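Here we start with a single chain on its own, the form predicted alone, put down as structure tokens.
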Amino acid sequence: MIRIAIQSKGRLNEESLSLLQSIGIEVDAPKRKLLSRSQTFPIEALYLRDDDIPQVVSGGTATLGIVGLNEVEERGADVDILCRLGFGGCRLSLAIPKGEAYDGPSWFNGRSIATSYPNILGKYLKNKDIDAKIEVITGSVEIAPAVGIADAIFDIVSSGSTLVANGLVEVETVFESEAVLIARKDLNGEEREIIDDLLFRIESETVSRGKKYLLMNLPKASLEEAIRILPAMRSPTVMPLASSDWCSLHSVIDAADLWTKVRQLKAIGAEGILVMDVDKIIL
């Protein structure tokens, strides 16, 4: 049995639980529970604030954690990053009041910056040789310039709508983040075996995201061109049809390329094109 620390509420909580469910691991949502044990996998979920997760994992209370890479970097926790999970994407950026004449990072010299991420910001300022005062705020950082706490802010940005609502404009992206799976350093053999199984399942889920499965009938004369259009993960599957001049071709493609590929395939004679969602891809 291993323990995984998960954010107790918010978007990362929902997406973390959705990931586990998609790979056959059922745990109860937090509600009033601090711990929830799975009946389908040797794991239990520990629900915590996101900024506590790196320390809880490095300290050994939890074996694994799902948390934003920004929190791992900010806390400086001694953990292993096992994989990126492809959700929870955001960035840590500097923002200033709209209307300010911004001429580059040197604008921050002699000014104050409000943030909940002083360590990441401090490294950035040092690398840029900028002399600015860091005001540490744990709450609503975006209101700091309006109330006179600081001249600018350094905070998480997703869509940017919060900045706009507070009269701010993003000027420098400092750190790109997403959800990652982290692990304690001193794992034993049993824990590693369970984690290997977990990583195998996660890989099959993440690889399948944004994929479509195509099946079609194709004139054999067009097969070489179709294979050029659809290289697939190794190569397309080709099967014979009752008509000797035709074959059936199966392939997995990126969903973003779907309509471009379909038009190209129709142009070389493909018919009866079937498009299906991909649940899992086992490499």
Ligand code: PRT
Contents of the next structure:
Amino acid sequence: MIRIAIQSKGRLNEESLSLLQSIGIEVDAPKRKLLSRSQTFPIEALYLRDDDIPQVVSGGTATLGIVGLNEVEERGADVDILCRLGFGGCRLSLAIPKGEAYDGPSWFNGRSIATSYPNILGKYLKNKDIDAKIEVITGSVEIAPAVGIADAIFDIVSSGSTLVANGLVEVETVFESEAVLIARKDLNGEEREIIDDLLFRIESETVSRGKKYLLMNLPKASLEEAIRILPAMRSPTVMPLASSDWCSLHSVIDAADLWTKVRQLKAIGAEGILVMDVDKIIL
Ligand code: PRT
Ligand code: ZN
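With the form predicted alone done, generate the form predicted in complex with ligand PRT in the same format.
Next comes the full complex, this chain leading.
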């Protein structure tokens, strides 16, 4: 049995639990308990604030954790990053008041920057040889310039609307983040076996994300062109139809390309196109 630390509430909680659910691991939601053992997999969830997850894993209280890469980096936790999970995407950026004339990172020389991420910012400033003062604040960083706490901020940006609402402009992206699965170092054999199974399931889930399964009837004469339009994992599956001039073609494509591909396939004579969701892809 292994223990996985998950954010108890906040931006990563729901998606962490739905990832586990989608790979057949049911755990009770944190409202009921701090620890919840799965009945379907040898794992128990430990619900914590995201700030605590890197240390809890590096210290061995949990074997695994799901947390933002930003928290792992900021806390310098000695853990292994097993995989990126494809949700919780954001970036850590420097932003300054709108209207300031910005001429590159040297703008920050002699200025003060408010942030909850002093370590990542400190490294960046050192790298760029910038002498700025870091003001550590733990919440509402975006209001710091307006209330006179600092000249600029270094904070998480996702859509950018919080910056706009506070009269700020993003000028440098310093760190790209998303949710990651982390593990304690020096795992034993049993832990490794359970984690291999977990990673195998996660991979089949992340590979299938954003994919559609396409099935259509196609004149055989258009087959070559269709194969060019549909670069599948190996190549599209072609099946015979009762009518010898036609075949049935199956393929997996990125959902983002769906309508472009459908239009191209229609143009070469495809008919009866079925589009289906892909639940899992086992490579
Ligand atoms: O209570 P706990 O300590 O567990 O949670 P928390 O409040 O510290 O963190 P939470 O739940 O806000 O975020 C958890 C993790 O989600 C972060 O560490 C990031 O890895 C990731 N994440 C992804 C984000 C965002 N997107 C995000 N937009 N974390 C915070 N924000 C905030 C940001 O601080 C800013 O205030 O959203 C605002 C900006 O959003 P936009 O869309 O307006 O740019
Ligand atoms: Zn937090």
